[in-house]
Every structure is written in C-alpha cells, then in structure tokens.
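First, one chain by itself: the form predicted on its own, in structure tokens.
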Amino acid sequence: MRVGIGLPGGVPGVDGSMVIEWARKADDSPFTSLAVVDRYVYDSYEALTSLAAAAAVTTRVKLATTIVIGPLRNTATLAKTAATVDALSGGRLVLGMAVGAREDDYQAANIDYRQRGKIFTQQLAALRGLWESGTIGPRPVRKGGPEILVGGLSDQAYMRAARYADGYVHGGGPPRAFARAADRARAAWRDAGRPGLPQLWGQGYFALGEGAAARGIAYLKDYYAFTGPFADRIAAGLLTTTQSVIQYISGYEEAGCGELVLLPAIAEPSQFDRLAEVCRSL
C-alpha cells in the first residue's frame, strides 16, 4: 500500500507560502501523493488551483483531489481545469469526486442541492467525452483523461464508481469501515462487468506532537460541524500518536487499500516532518 499526505490548504489561516513549501518537500519524502479537500464556504484554498501550484514544484508525486465536489462546478470548466492540472503535472492528476453533503456550499454556488446526484451522474458521463474530443484543451497526458475516483456511501455512489471511474475513494474512518466500503465497491465493479479490480483509496486525519491533539480535534469539530454530534466521532478518530498512525496504516493495508492519504489537522511544517519520519520507519 502507498501512503500520501494532504496539503494543509484545508486548515483555516494557513499561509500560501506554507502550502507551496509543503508540496516542494513531497518529492524527497516517502509519500506517493499530495491530496486536497474541497469546500466553498470555508477559509480554505481552492482544490484544483492548489494542485496546479503543487505541480509547479513537484515532479514525482501524484496530485489527488480527495475529493472535489463535482456538481459545484460547471462541467466544461471542471474538464478544462482538470486537463490543465494534468498537463502541467505531466499526467499526475487523480481526480477524486463526490457530491458533497454541505448545503451551504451549494447555496454559495447557486446550484440546486436537491439535484446534486443527477448533476453529478451527468457530469461523470460527460467528462471523458470532453477530454477525448479535444474540443476543450489542453489534451490530458493520459489517454482518456486523468484517472477518476468516485466517493460516497450510497448505492448510487458505488454504481457511479463502477460505471464511470477508475476506482473508489473512501471518506475516512476506522479500517473496518473502509473494508465494508471496499467490499461494496468491488461488488459494484463486478456487477458492472468491469475487468480487474477498482483502485481503492482511503484517508484519515493526523495531528502529531505535544499539544497537537487538542488543536486538531478543534479543527475537525469545526470543519465537520454540519454533521451535528457526529463531528465528535470524526474528531475522536484523529491520529495523534506514532502508534496510532502505524496501526491505522496497517489496518488499511490489510483491508485492501491501494493508497491511503493522511490529511493534516494542523498547518505546521513540523507535521509533515513528523509523519514522514513515521512512514520512513515502516
């Protein structure tokens, strides 16, 4: 199993120079991907723009959205932006997508929240054609366009992953939750008659070092406040010790995860270094 790290652009107040320096360090690290999360109504950096900046200072790591909220964006604009990041990075973009669950993001984008599933299915159906036609450039490096992952926990999400994507991306949680989702993703893949197996990506949050846990928990409770009391459960899953990171990685590997992205809950350079040290020891 490969291990990636999230860019800190999802944490409020982070300086842009830190995002760039964080990305710059990635090529000389044990990480195989740099990933971003996506929100509109939050003090965070735009996902694909962040990956374009990361593309300029990296040459090796994959650049992934885990996830970008597809229906918030015009499909043609999304196709062009993704193709641009893919071309700038030499074909390293992995476009993880889902519908999202925050209604205020849809209000800000003036998109009907109730239609997000329908919009997303239409979007997935259209992207490959837009990339392959060459009418919206630049032409992606990979034939057929960037790799696509679909996230979500509904029957429709697994169906979309099997029908339109290269794999499935899970939203986080303990390894047993990932294992259940992975089983459903594989079953949908087989039902759709797809050969081989889907790519399977997972993720989690970390905050390492003295005093980091409380700050990381506060961030997660704020970021996921829209879920109500469930935000406490999300925050309780924060990885705050070396041992918890090792166990989490081991659990995901045993569950069949192909790439596990660990997202920072604190935007400090030391967080990158601490996680890299743990991964080098594995």
Contents of the next structure:
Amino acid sequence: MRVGIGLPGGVPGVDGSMVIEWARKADDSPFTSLAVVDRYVYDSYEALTSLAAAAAVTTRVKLATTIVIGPLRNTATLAKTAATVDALSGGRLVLGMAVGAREDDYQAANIDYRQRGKIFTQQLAALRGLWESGTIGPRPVRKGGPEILVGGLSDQAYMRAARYADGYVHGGGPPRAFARAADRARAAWRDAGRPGLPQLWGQGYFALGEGAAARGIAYLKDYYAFTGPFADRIAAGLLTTTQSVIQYISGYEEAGCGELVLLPAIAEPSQFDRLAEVCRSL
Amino acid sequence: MKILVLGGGPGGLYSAALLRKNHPDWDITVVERNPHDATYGWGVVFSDRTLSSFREADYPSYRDITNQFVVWDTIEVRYRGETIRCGGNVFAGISRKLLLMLLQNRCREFGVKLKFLTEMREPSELDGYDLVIASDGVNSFVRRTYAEEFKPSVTYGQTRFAWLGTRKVFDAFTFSFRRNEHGLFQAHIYPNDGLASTFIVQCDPQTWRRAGLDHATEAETVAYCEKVFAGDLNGEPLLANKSDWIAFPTVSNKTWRFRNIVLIGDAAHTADFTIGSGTKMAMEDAIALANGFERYGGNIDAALNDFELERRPAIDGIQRAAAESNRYFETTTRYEYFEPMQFVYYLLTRSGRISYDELRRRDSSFVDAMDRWFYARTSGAGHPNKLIVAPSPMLAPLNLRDLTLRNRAVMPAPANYAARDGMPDEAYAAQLDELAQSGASLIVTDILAISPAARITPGCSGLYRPEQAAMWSRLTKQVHDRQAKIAARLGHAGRRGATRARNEGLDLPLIGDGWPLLSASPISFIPGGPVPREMDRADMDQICDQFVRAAQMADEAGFDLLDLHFAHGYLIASFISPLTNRRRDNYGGALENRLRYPLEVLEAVRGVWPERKPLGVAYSATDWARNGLEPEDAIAIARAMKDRGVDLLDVLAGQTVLESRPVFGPYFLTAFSDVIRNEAHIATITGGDITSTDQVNNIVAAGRADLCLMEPPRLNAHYRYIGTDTGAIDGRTGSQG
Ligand SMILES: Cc1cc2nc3c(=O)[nH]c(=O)nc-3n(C[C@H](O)[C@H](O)[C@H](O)COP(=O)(O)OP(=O)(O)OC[C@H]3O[C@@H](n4cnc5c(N)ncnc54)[C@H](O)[C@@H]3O)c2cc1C
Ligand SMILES: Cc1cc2nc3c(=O)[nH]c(=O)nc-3n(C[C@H](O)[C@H](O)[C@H](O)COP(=O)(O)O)c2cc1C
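Okay, that was the form predicted on its own. Show me the form predicted in complex with the partner chain next.
Once more the chain from above appears, this time first in line as the rest of the complex follows.
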C-alpha cells in the first residue's frame, strides 16, 4: 500500500505560500501523492487550482483529488481544468470525483441539488470522450486522460466506479468500514467484467504532536458540522498519535487499500514532518 | 435533571434504573398504564453475549436475572417425523413477568418513581421535563405525536402468529413443523422457567384462512393448535394470554431523537419475532443511553447523539438478519422438499448471522453429520450412517449428466481483451492454466463470441473459426491435464457490441472501426450510442445457426459443459427483458413471446450438444429496474429452460439497462439463485464476490446453490507498505508485483 498526504488548503486561514512549501517537500518524502478535498462554501482552497500549484513544485508524486464534487462544475470546465493540470504535471493527476453531501455548495454554484446524481452520471459518461477526441485540450498525457476514481457509499457509486472509472475512493472511517465498501466496489467491478481489480483509495485525518488533538478535533467538528451527529464521530476518528497512525495504515493495508491519503487537520509545516517521520519508520 | 420515562417495559425500566444508578440526584419517573403485575407474553430469551452486556451495565440486576434463568444450549428441530438437535448455542430464558418484577425492584432500590395505572394521552403531558425517554412500545404514542420529526415507517409481515404457552417444559429451543390439510404450521417453543414454555404458532396467510383462524375465537385457536401440535404437547393443553393472531409490524424511524425526546426499544425499532431480539434490543438501548450520559454528563444533546450513533449500526444489523429470517418463514414451503438435514441447516443459518464455520464451532458433531449426509447424497457413497469420514459440502462432487465435478468451487477466467481475431493470447492461456491448478473443479471461459460481429470488443475471444477451435482443443486439454473441467460460455453481444476494451470503462463505443449491431428492438444501450437494427427472421436464423456451429466446435474442442450467455442485456437477453424488447411480432409482448426466440436457440443447441454433456444457461433473475424482469419471471423462465434440457443455471442480475438500482455486497447474487433453484428445482451456480471457503460451504450446504463462482484470492490484502517503493511487496506473498 502507498501512503499520500493531503495539502493543507482545507484548513481555514492557511497562507498560500505555506501550501506551496508543503507541496515542495513532497517529492523528497515517503509520500506517493498529494491530495486535496473539495468544498465551495468554506474558507478553503479550490481543489484543482491547488494541484496546479503543486504541479509546479513537484515532479514525482501523484496529484489526487479525493474528491472533487463533479456536478458543481460544468463538465467542459472540469474537463479543461483537469486536462490542464494533467499536462502541467506530466500526467500525474488522479481525478477522484463524487456527488458530495452539502446542499449549500450546490446553492452557491447554482446547481439543482436533487439533480446531482443524474448530472454526475452524464459527466462521467462525457469526460473521457472530451479528452480523447481532443475537442477540449490540452491533450492529456495518458491516452484515455487522467485516471478517474469515483467515491460514495451508495450502490450507484460502486456501479459508477465500475462503469466509468479506474477505481474507487472511500470517504474515510475505520478500516472495517473501508473493507466493507471495498468489497462492494470489487463486487461491482467483477460483475461489470472489468479486467483486474479496481484501484482502491482510502483517506483519514491526522493531527500529530502536543496539543494537536484538540485543535484538530475543533477543525473537523467545524468542517463537518453539516453532517450533524456524524461530525463527532469523524472527529473521534482523528489520528493523533504515532501508534494510531501506524494502526490505521496497517488496518487499511489489510483491507486491501492501494493508496491511503492522510489529510492534515492542522496547517503547520511540522505536521508534514511528523507524519513523514512516522511513515519512514514503517 | 428531571426525566420522564414513558412506558414501564424492559427498555423503560432498565434505562430508568441505570440512569438513576449513575446519577442519584436526577429526578426520574416511570409512567406505565398497566398495573405493576400485568403483562402479556411468556418468556424472553437472551444469548450469553447479551447477558454479558447486562453484567457490565449493572451486576446486581444481572445476578437477579441469571438466578431466575433457565439455561440451555440446544436447538431442536422437528420436521417430517425426524428430530435433529444442534448444540452449542448458549441461551437463557426468563419469564417476562419475572424480568419486569426484577427491574421494577431495581428501580425502587435506586429511588426511581414508578407510577402505574397512568396512561398518557396528551402531548402536553410530555412538557416540563428536561428529558423524555419514550419507551412506550410498538404503538408508541410519542412516536405518533411527533411523526413529522421521527419519520417512522411500519411494514407488516405476511405470516400470522399467536403467542401461546404450555405447562409442558421443553428442554431446548424447539422448532416444530407440522403440515395438515390446511397447510404448514410452525411452532417456536422455548422454556421460560422451570414450569412453563412459550409456544408461538405461525403460518402463512393462506393457511391461516383455510384453517378458519381468521375468525376463530381464542378458545378455537387454542383447540386448533393443540390438534396440529398434538405430537409435541403429549396431552398438555396450550394456554392463551391475549393470544390474538398478529402480522408482525417492523418499525423503523429516520431518527430516534427530537429535541429532548428519545425513542428506545420497540418504539424506535422492531425486528421480526422469529429472531427473538425485541427485549434484547430494548435493554441494550437502555445501556447505550446510560453510556451516552456517562460520556457527556448532563449534555442531553451530545448524549442522545452518542446513543443514536452507537445503536444505529447494531440495530441495522439485527433488522437485516430479522428480514432474512422473516423471508425464510414466509417462504418455508419452498424448502419443504429438502431432506431433514438440509432443512435444518438452512433454518439454523437463515438469518445470515451464523455461517458454516461458526456452526462448526458451536457443534462440530452436528456439522460432521451434515457433511456425511451431504456427501452420501451427492457421491452415492452409501448411507450417511455408515460413513465415518466425509469432506465438507464444498468438497463434495456434483454430477450433471455424465459429467462429474469433483467439488463445488468454480473459477471464472475473466477476459483480458487481448484476443486477436477471436484467438485468446498466451497470457489468457497462462491464466487458464493457473486457474486449473486453483483446486476449483470447473473453469468458465469468458464469453466466446459466436461470430466476429457477436464480440463485445475487438479483443474478445470467439468460437467461429477452425483455428479458434484448434486453439481451444489445446487449452481444454491443458485444463484436463490439471484434473479440472472447463465450460465454454457462448454469447452474442447484441446492442452492447462494438465497444472498446473494458480497461477504461464499460460500453464505450469504438470510434470509427465499429460494426453494425443487432438487438430485439432498435434501442441503443447508452444515450447517443449506436442504435442496433431490429432482428428480422433471417437474422434470427443466422444467429441461431451460429450458436449451433459454436456449440459443435465447443464439443469438438473438448469442452465439458456449455454455458449460453442469456444475461446482462446482450443479444438473447434483449429478447427476454420487457425493457429492451418492444417487438410487435410473435417475439415481443408477453413473457411467453419474449422467450420464444431464446428457447428456439436453446433447443437448436441442445439438439447438437451431446446428450451426455450438460448444458447451462446464464441469465438474469432481475433487471434491477422499474418495469423490468423480476424473480417471478425468472422462475417461469427457469422452468421453461429446464423442460428443454438445461441442466444448470448461472443466476445473474442487472446490466440490462444503464439506469438501474443494483445491490452489491457479499454474495449478492445468492438470494436469486436460492429462489430459482428451490422453485424450479434445477442446479444453479451463484457468484457475486464469494471469496471464502466458509461462504461456499454455507451456500452449498443450505441448498442455496450447487456451485459457487469464487473470486481469485486478493493478493493485495497481504501487501506490506514499505516506503515509497510502489511496486514492491515483502516476502510474505512471493512474486506478485
Ligand atoms: C404479545 C406479545 C408477546 C411478546 N412476547 C415476547 C417474548 O416472549 N419474548 C421477547 O423477547 N419478546 C416478546 N415480545 C416483544 C417484546 O415485548 C418487545 O420487543 C420488548 O418488550 C420491547 O420492550 P419495550 O420496553 O421497548 O416495550 P414494551 O415492553 O412494549 O413496553 C412498553 C410499555 O409502555 C406502556 N405504554 C405504552 N403506551 C403508553 C402510554 N401512552 N402511557 C403509559 N404507558 C404506556 C405499555 O403498557 C408497556 O408496558 C412480545 C410482544 C408482544 C406484542
Ligand atoms: C421466537 C424466537 C426465535 C429464535 N430463534 C433463534 C435462532 O434461530 N437461532 C438463534 O441462535 N437464536 C434464536 N433465538 C434466541 C435468541 O433470542 C437470539 O439468539 C438472540 O436474541 C440473539 O442475540 P445475539 O445477537 O446476542 O446472539 C430465538 C428467540 C426467539 C424468542
């Protein structure tokens, strides 16, 4: 299993130069990817723009969205932006997509929340064609365009991943929850007659060091406030010790995860270093 | 804190006691409409697991409860004159009345106020409390009052049941199945205490009406049931206690909390009585609620939130198991043709919570007996009582015509889309060889196209040219050399043809170098995709001939079994599903018409496929889409195919149309196989992410399928993370990169 790290752009108030510096360190670290999450109505950085910046200061690591909320973006714009990041990075983009869970993002983007599933399906059906035909350039580095992952917990999500994507990206939670979702994703994949196995990506949040736990929890409770009761659960899953990070990694590994992305709940350079240290020790 | 507990059942009393125990200063009142000593029902059953959670929550009440318990570890099944017992299932039973007395005492000891003979009828009566615990049972007044907020749903089971009792003391949890002129009756019997047993009688609604029980008085019900179960009662009478016939209501709610009100127990959720978990759920709710307040002190919002988060997954799991158990008892007659051993195995594993391995842990001698029965029956190895050693059901052979498969595990050989002109490449050949060494008895090829135009992708294999047949002769021999058998899966892609290799996705049309498509009706598979031509008579004859020719080639190439692919929206499937067949001729309309062409093909193929070799068909049991095929249609289809010489059905689902609502999950196709096999009485293969031998044993032993398509083991489950080296793994798994 590979381990990636999130960019800190999801944490409010973070300084732009810090995000770039964070990215700059990635090539020379144990991490195999830099990842971003997506949210409109929040003090956070735009996902693909952040990856474009990361592309400029890295040459090795993959650049992944885990995930972007596809329907918020016009499909042509998304195709164009993703192709651009892919070209800028030499084909390192992994485009994870899902329908998202926040109605206010949809309101802000002026998209009908109830249509999200339908829009998403159409978008997935169209993207590859747009890239391949070259109607919307630049031409992606890989022939079929960037790798696509689909996220979500409904049976529709597993089916979309099997039908349109290269794999499945899980939204986070204990390894047991990932394992269940991964089983379904694999079942859908096999049932669709796709060769091989789907790529399986997982994620989790970390905040390491003295006093980090409380600050990380406060951030997650705020970020996930819209989930109501589940914000507490998500916050409770925050990885705050070396031991819990190691257990989480091995739990995901056992469950068959291919790449686990650990997202920072605190935007400080030391967080990168602490996590890198843990992963180097493995 | 001032707390109202509405309803003095086990859920209400236990939560009042636990909360007051932890917070002696809280003002807690239980309001109950009945007198303190009135109660319905007879006994309550707990597993050892549930009891240990009681011990943790409150030792003295646990001790009182267990002091009064009868404990036993056997489930006994009486069916068709045989009695079969399975041990190792630790249960404890207590009468409901005693349980409530003990809990009332515990409440009094802690200073909980108990108000009996007080019924609440007005929402305003819930005002003035910091917290309201609504433990007011299945018809909860609180839930109805705030239905807008809790968003409850109540659905009723098909079967009818009545709670009765008897002074006869049973020594085991006993299921008795008795058939009379009106139909099948089952009794669920368990000891309450040393003096009496609970005796629940259940039957389907038709039987119930035929027996006149729909308008029977209580006395008539008792007299009737005494007659049906005379063989179990040995002259002891049945006793009634408000024993109306009930259709079980399954209650669910979108949420269990609103403001300062929380629903617990039956008010919040019920689960079919046939898994006997109602009281357990109510008392475990009480524990979780108390724990929420332990964790969050007086913070009501946080505590209730914690309660709901804690209990949701547990309740979901129990309700799923209950739904499976309910489904079983609604369709028990389907399994009445089973011999007792298999009947009992199915009954014990019906809810999906106990597997083959788990049952063996509980009672290995029972599972040994099952193994012997299964092996004797399938291998013709003589009487099970004479056998001493028998393999597990997965390792028992299966005979289909003259073909003997040495076990029940089948491996699919998925396409690699690297064939050229329909000839598989060497990598595919190597894969076959590897699978032939997997221990599975049978390998199934990917779909072999019956003509170039029948291919799904240009990289698909085919069986339409002599060179292909020659290549397959070599490959089948290679498989046979490894002691495995091999099935050829033949198909025509129909409207899903001329697409790109599935490495990038499904149903992506070829650009430029596609070919014309055929289907039952001119409907494209994807919006804006190529529209197939509606097949005319000449097309139908030609395709039928191609199936026949491919079957002949398959025989010559040494295939042991033929598997015609009539599923997943491909050509033949497009005739069967009403969603893809809009024909106005003899081949469209009613199922009988839609099935006409598929059966013509089938008969033609059976005509040339050797008598001694079995013929299989893969088809869809449901389209997972509105107005599509449903399992009832699939049963009729199975019967029609069986009549025409089909020996084996591979039961699949979905992929008929793009917009569908599939259900994935561990062995998600097995429920369909179960229905088809046991309604149409034909051998089936099931698949859908079967990964363990435990699952195969369980499915085959229960008669849910005869063969299981297994997934190759998941190599990456053993991968070790070692730094940035993306491809490498450690020595544990060897070479795979
Ligand atoms: C006939 C029958 C027999 C059963 N027998 C068994 C059995 O043998 N074993 C088993 O495990 N399960 C049995 N069950 C199921 C089991 O009783 C419940 O699952 C379990 O008791 C749930 O506990 P509870 O505390 O949530 O609700 P209940 O035990 O139903 O308690 C609810 C209480 O609230 C009171 N109440 C309701 N509304 C009001 C109101 N407005 N004002 C004041 N009081 C009110 C009721 O009188 C009742 O005492 C039986 C159910 C029925 C219907
Ligand atoms: C009507 C009724 C049917 C039951 N059927 C079973 C059964 O088939 N198998 C079983 O293990 N327990 C059965 N039980 C016993 C227990 O109630 C049940 O196992 C327990 O609630 C499950 O709890 P657990 O999840 O702690 O094991 C039954 C109880 C009742 C009242």
